[in-house]
Every structure is written in C-alpha cells, then in structure tokens.
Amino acid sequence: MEPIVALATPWGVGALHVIRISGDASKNTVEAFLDKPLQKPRHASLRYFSSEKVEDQVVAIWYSEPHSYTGEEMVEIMCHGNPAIAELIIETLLDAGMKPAQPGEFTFRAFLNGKMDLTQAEAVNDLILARSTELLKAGENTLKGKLSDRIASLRNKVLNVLAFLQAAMDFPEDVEESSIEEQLREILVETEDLIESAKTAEILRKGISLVIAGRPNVGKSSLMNALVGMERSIVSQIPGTTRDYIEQYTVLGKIPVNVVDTAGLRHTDDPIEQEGVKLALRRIEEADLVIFLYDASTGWTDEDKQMFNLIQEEKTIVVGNKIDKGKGNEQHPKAYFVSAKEKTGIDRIIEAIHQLMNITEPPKLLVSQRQMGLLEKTLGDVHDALEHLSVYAEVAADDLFSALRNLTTLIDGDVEEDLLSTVFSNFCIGK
C-alpha cells in the first residue's frame, strides 16, 4: 500500500516527537534523507536527518514486512521535541510522494494485514483513551484476544447448536431436544454475562452525571467540596446562596463523576431563585444518579417530602447530612447520614453510588457500544430460539444462523466499508 505518513505522538513542545511511516519503500524514502542507511531490522539508530527544509539529529527503527505493527515495512523516526521539527520533517516526508495518514489507518491496516481482529483494534483507541486503571487492564485484556477468544467460543457453540438441531429436524429420534435447549441456555448467559462487561465499561469510560439537589440550606455545596476534595462551591448559612448551578469533574472509587451543586429547592417568589429551581429540576431530570440532601439534624420533614416528590425514585440516594449536630425525630428509612463538614460517611455513599451503577467489580474486558449492539442482537436470537425450539425448529434455526452472522461481524470484520471507516475514525491521527 502507499506509503503513509503521521505524527505518532501529542502535538507540543517536549522532549521528543515520534514520527510514523508505514507503507510500500517506507524504508528507502527516508533513507533518501538520512546521512546513513538503516542496516538492521528493529534497531535504534542514531543518524541525521537532513533536506531543504530541516536538519536535525534523529533516532530511526526500521521495521521490516511483516513484523511491524501494520504488517507492512515500517520507520518510526524519534527527533527533538520541537513540534516545528516534526513539522517540517512530515512536510519533507509528504514532498517526497507520502500521504498523511488518517485517522486510525495504522491500526485499519494492522486489521487488514491479519495483525489483530476487529475487536484488538477496537481496543487500541479505547486503550488510549482509558481514565482508569480497571480500563487500562481491561483494554490490555482485549488487545491480547481474550474477547476475541470468548466471541469465538459463542460462535462454535452457536455452531454446535445449529449441527444439532439439524440432525434433530433430520433424525428426531436419535436427538434430545432438552440437550439442545440446554447449550442454548449456556449461550445466553456467556452472552448476558459480555453485556454486563460492556455496561460496566461504558459506565467507567464516559463518567455519570452526579446531581445533588434537596432544600437550601442543608449542606448541598459543603457536600460537593466533601467528594470532590476541594472547596468548589460557596459554603454558607444563608438559604439560597447557590442560585446557579456549579460542576466539577471527579473519580469516585472506581467511576469517572461530574458532580453538579444545584440551587435549594424550595417554592419562593423571587424571579431569579425560580430560574436556578427551573434550572436544578431540569438537571436532575437529565442526570445519571441524583443524592437527595436533607438536614438529618432537624429530621425527614414535609417540605422534604414535598420536594423528594419530584425526582425520579429509582435514581437517586437519600443522605442525612449535618448529624454532627445531632439527628430530629424522623428520618428517612433508606437514608446514609453523613457530615459534610467533618467528612464523615463520605465512603459510604461511594458505595451506594457504585452500588446503584451495578459496579460491583471492574471489567475484565472492554467491549466496545458497536460490539454491545451486536451481542445484544445475538442475545435476542438466542432467545427467539429457544421460543421456537419446540414448534417452529426451521425458524430457531434461522434464529441462530442470525446469532452467528453478528457473532462472526464481531470477529471477522464482516461488515461493510462504510462502518469500518466509522470504526477507525474515532482514532487519533498517529495511531
């Protein structure tokens, strides 16, 4: 393929940049601009790189076909970190007949080559793109094949199954339908159990939205400094303070959170306190998880109440705050107490939110939204099968020939251009 050309590295001043060729005579085309050629495959070689353009002193690795990242003949040129150097060595590169490299081309022709299946090369941008080490790890798991080995093991027992049911529609005596019934089972919850995974992940890899809402005046902004660790919000006696509403990007145990302080809620006749519980309303309908707030030192009361009414149940933690200071009469019965100030019960409310998002532990593998959509189908086909298994078993045939076309998308890359081109795109240039 022609030759391809791409700064590997993030674009800035440090203390080197890392440039990447790839393609046919990659090779020969640098050599052309160093003052020595490059003897050995997979050696680090000091030389010098000079053209019209720039002169500079370099260390280049030569790759040979295939054994490089892309499977074809490779250079990886290491030169200051002057992103004006790089610049001009890429120009140099693209004047001499190379073409600048798109968005994950490395790793599309890696996939191309045969050097790693859909799903290693899903995993590289993910890689790269991790907030967490449970991602790390679970991204690394993924680029050594181990979905990609799970996928395959589904895909022979899908396979399995289908040589049954065949021999059942062809020899009914000789075949237990309860025996097929059962490897369909086992399928369903290998599969259940990918689809977990790849929620686990998403949750991980995007964050959640946060809300802290309930009256004025019961802790909101000390709790928000409380889990973010910092002082974020206007702390004060005064109900109503936060009219606004203020955000603050934090890890909570495992999962990336933005945290929101939203305006107390409360019924008030001033225009501009109206707009801020307008505006709280309207972010915690939006939010991932809310923490209702309520001053445990006075008790559950009825404005409380009043306003606990209006968001969503399912969704949300009641926390007790202010028990430094004692605890009313009645309390809410699934509440957490805490104190903002003393940052006591903190941790426990970090389990609650891990808790609610079924974070119980960490992934072991990323399995990416293109890939959950897919298994999700495949989860269906199985279960279409298992409906018609006992009456129709020409239609839960089709049902898992179904399973093992997503299956087999998943691995194979049996999928038409344009969504490989949507696939690679959300890589960065260099990769």
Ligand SMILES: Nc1nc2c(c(=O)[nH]1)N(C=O)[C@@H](CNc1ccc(C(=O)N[C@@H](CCC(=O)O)C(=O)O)cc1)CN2
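Residue numbers count along the first chain shown, from 1. Everything quoted here is computed from the prediction, not taken from an experiment. Compared with the form predicted together with the named molecule:
- Between rigid parts that reorient between the two forms, a hinge sits in the chain, and the option from 200, 294, 104, 75 at that spot is 200.
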Given for the second form:
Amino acid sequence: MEPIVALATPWGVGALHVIRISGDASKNTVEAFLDKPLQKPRHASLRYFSSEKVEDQVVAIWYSEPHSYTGEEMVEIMCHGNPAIAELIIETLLDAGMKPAQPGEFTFRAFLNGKMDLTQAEAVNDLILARSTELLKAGENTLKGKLSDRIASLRNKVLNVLAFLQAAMDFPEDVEESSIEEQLREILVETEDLIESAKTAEILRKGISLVIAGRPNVGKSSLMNALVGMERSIVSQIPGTTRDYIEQYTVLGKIPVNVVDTAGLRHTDDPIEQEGVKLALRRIEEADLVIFLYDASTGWTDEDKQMFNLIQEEKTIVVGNKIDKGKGNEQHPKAYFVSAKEKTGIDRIIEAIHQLMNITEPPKLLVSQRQMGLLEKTLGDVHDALEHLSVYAEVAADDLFSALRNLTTLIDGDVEEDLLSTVFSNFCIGK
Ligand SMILES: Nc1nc2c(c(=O)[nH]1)N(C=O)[C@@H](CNc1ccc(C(=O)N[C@@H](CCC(=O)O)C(=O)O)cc1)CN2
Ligand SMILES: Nc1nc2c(ncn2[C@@H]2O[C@H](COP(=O)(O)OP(=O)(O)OP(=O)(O)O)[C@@H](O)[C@H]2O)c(=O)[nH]1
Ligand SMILES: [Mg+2]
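Given the form predicted on its own above, what does the protein look like in the form predicted together with the named molecule?
Whole complex next, starting from this chain.
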C-alpha cells in the first residue's frame, strides 16, 4: 500500500521521538536521506538523517515485509526528542511522496494484512487509553486474542446447533429437541457473560454520575464532602443552603464517579429555590445512581416518602444520616446508616455502589461498544431461536444464521462498514 508516515510518540519535548513509516518502498525512500543503507532487517542502526530541512543523528530500524507490525515493509526512526526535528523529518518524507497516516491507520493495515483481528485491533487503543490497572489487564487479555477465542468458540457452538437443527429437520425421530434447547441455553449464558464484561469495562472506563438527593438540611452537602474528601459544597444549618447543583469528580473504590450535590427537595414559594429543585430533579433523572438521603435522627417521615416517590427506586440507595445523634422511630427498611459529619458508614455506601453497578470482580476482557452492540444482537437472535424452536425449525435456523453473521462481524468487521472511520477514527495518530 502507499507509504504512510506519522509521529508515534506524543508531540512535545522528550528524550526521543519515534517516527513510524509503513508501506511500499519505505526503506528506499528513507535511505535516500541516510548516510548509509539499512543493512539488516530488525536491527537498530546508527545513521545520519539529512535533508535540506533537517539533519540529526538517529537510530533506525527496517522491518522487511511481512515481518512487521503492519505486515508491510516498515521503518522506524528514533530521532532526538525535539518536536521540531521530528516534524522536519516527517516533512522531508512527505515531500518525498509519503502520506500522513490517519488515526489508527498502522493498526488498520495490521488488521487488513491478517496480523490481528478486529477485536485485537480495537484492544490496542483501549490498552493505550486504559486509566486503571484493571482495565489494562483486561486490554492485554483482549490483545492476546482471548476475546476472539471466546467468540470463535461461541460461533462453533452456533454452527453445531445449526447442524443439529438441520438433522432434526431431515430426520426428526433421531434428534432430541431438548438437546438443541440445552445447547442454545448454554450459548445464551456465555453471550450474557461477555455482555456483562463489556458493561463492567464500560463503567470502569467512563465512570458514573451519582446524584445526592433528599429534603433540605438532611446533610447532602456534608455527605458530598465526605465522599469526595474535600470541602467542596457549602454546609450550613439553614435549610435551602444548596440551590444550584455542585459537581465533583472523584474515584470511589474502583469506580470513577461524578458526584452531584443538589438543592433540597421541598415545595417552596422562593422562585430561585424552585429553579434549584427543578435542576435537582433533572439531574436525578439523568443519574446512573441516586443516593436518597434522610435524617435518621428524626426518622423516615411522610415528607421523605413524598419526595422519594419522585425517584426511580431501582437506581437508588437510601441512606439515613446523622446517626451520631441517634435514631428516630421510623426508618426506611433498606437504609444504610452514616454520619456525614463524623464520616462513619461511608465505606458501606461505596460497597453498595459497587453492588448496584454490578462491579463485583474486575473485567477479564475489554469489550468495545461496537462489540457489545453485536453481542446484544446475537443474544436477541439466540432468544428468538429458542422461541421459534418448537414451532418453526426453519425460522430458528434463520435466527441462528443471523447470530453467526453477527459473531463473524465481531471478529472480522463488516464488508460494508467503513472501518477506518468507525473503528479506527478514535485512535491516536501513529498507532
Ligand atoms: N519499536 C516498536 N516498539 C513497539 C511496537 C512497534 O511497532 N515498534 N509495538 C507496536 O504496537 C508494540 C509491540 N508490538 C509489535 C508487534 C509485532 C511486531 C513485529 O515486527 N511483528 C513481526 C515479527 C514477529 C516476530 O519476529 O516474532 C510479524 O508479526 O511478522 C513488532 C512490534 C510495542 N512496542
Ligand atoms: N449531627 C450531625 N449533623 C450533621 C450531619 N450531617 C450534616 N449535619 C448538619 O446538618 C446541617 C445541614 O447540613 P448540609 O450538609 O448543609 O445539608 P443539606 O442537605 O446539604 O442542606 P440543603 O443544602 O439546605 O438542602 C448542618 O448544620 C450540618 O452540620 C451528621 O452526620 N451529624
Ligand atoms: Mg446542601
């Protein structure tokens, strides 16, 4: 393919920069600017790179086709880490007819040349962008091909069921339907397991928004401060202190969290406070999780119940605060108890957040959004197949063919899909 060039290191001052070149006649084009040719593939050679624009002592590595990252002829130039030097070397090569690489284009070529499949190519970027050791580990596994292995095994199982189904249609008396059903259920469970991994990875990657809501003066701002470990939000004994919402990013346990403190929920004639309550309700609506806080020292009151009814229960943790002052008679049956003031009980809330978000163990594999979409389609296909099984075997077979196509697309991409713009466009340049 046409030769491409890009800086593989981040632009800026460093000890070295690495310039990456891949494609036809990479070696010849680079050698025109070197004092001596690159004699041996995959060996580091000390050379002078000189053109009208720039001169620098560099180390260069030539990879002969197909024994390189991309599977094409490649050259890597390590120059001194001044961005101007790297830029002028790249300009020299662009003047010599090379093209600037698109984001992810080296990895895209590696994919096209069969050096890796699509799940591995996607993992390359995830690995680079992983911000926690858990995600890093998951990315490494996917890069090693463990996700592909699981998809391939799923695909084999689907093929197997299809063979069974075919046999059942041809010789109905010889094949037991229950055995087909059992195999389908197994496929279902494995697909769900992968989707679960994808969701966990997604939460660890993107984080969640956690809104603290409740009536005025119950200690929402105090709890916000206890969770984020700083005096972020104003605390006072006057009800209605917080009017706007206050956000602070933090990491709670393993989860990156945007904590949002909101105005106390109550009916009020003050127009500014009314606006605050509206904002709070909107944030609650959009939140991944809500902590509904009440004052446990006075107890779970009718007013609390009224406000609690405004919130979706399944994404809500109920927390009774001010436990240092003792407990009122009535309490919410599922409440966790804390003292935001004395910072007790906070760990239990963090645990509950992990439980509610289903982060029980770190993800073993990194599954991308694209892959998750296809896994969910596969899940739907297998569900359909199960439903159709006893009535129309042909229709069930069609469902499974659809599952097969989705699983194949997961690993190989779709011929119709513009991969460079869908999958690789969020890569770094030079990767
Ligand atoms: N200098 C350099 N370091 C790097 C990379 C790179 O491209 N260049 N990588 C980029 O991500 C990673 C390593 N990945 C690589 C993967 C394959 C090949 C390669 O040359 N493969 C050949 C030869 C295999 C062999 O000798 O065993 C091949 O597959 O045919 C190189 C690097 C991290 N470090
Ligand atoms: N004893 C005790 N007092 C607390 C606790 N948490 C908060 N308070 C007090 O309760 C009062 C209200 O606290 P805030 O955190 O401002 O309450 P809020 O829910 O944000 O109130 P608004 O912003 O008005 O809705 C303050 O005087 C706090 O010091 C606690 O755990 N124990
Ligand atoms: Mg407040």
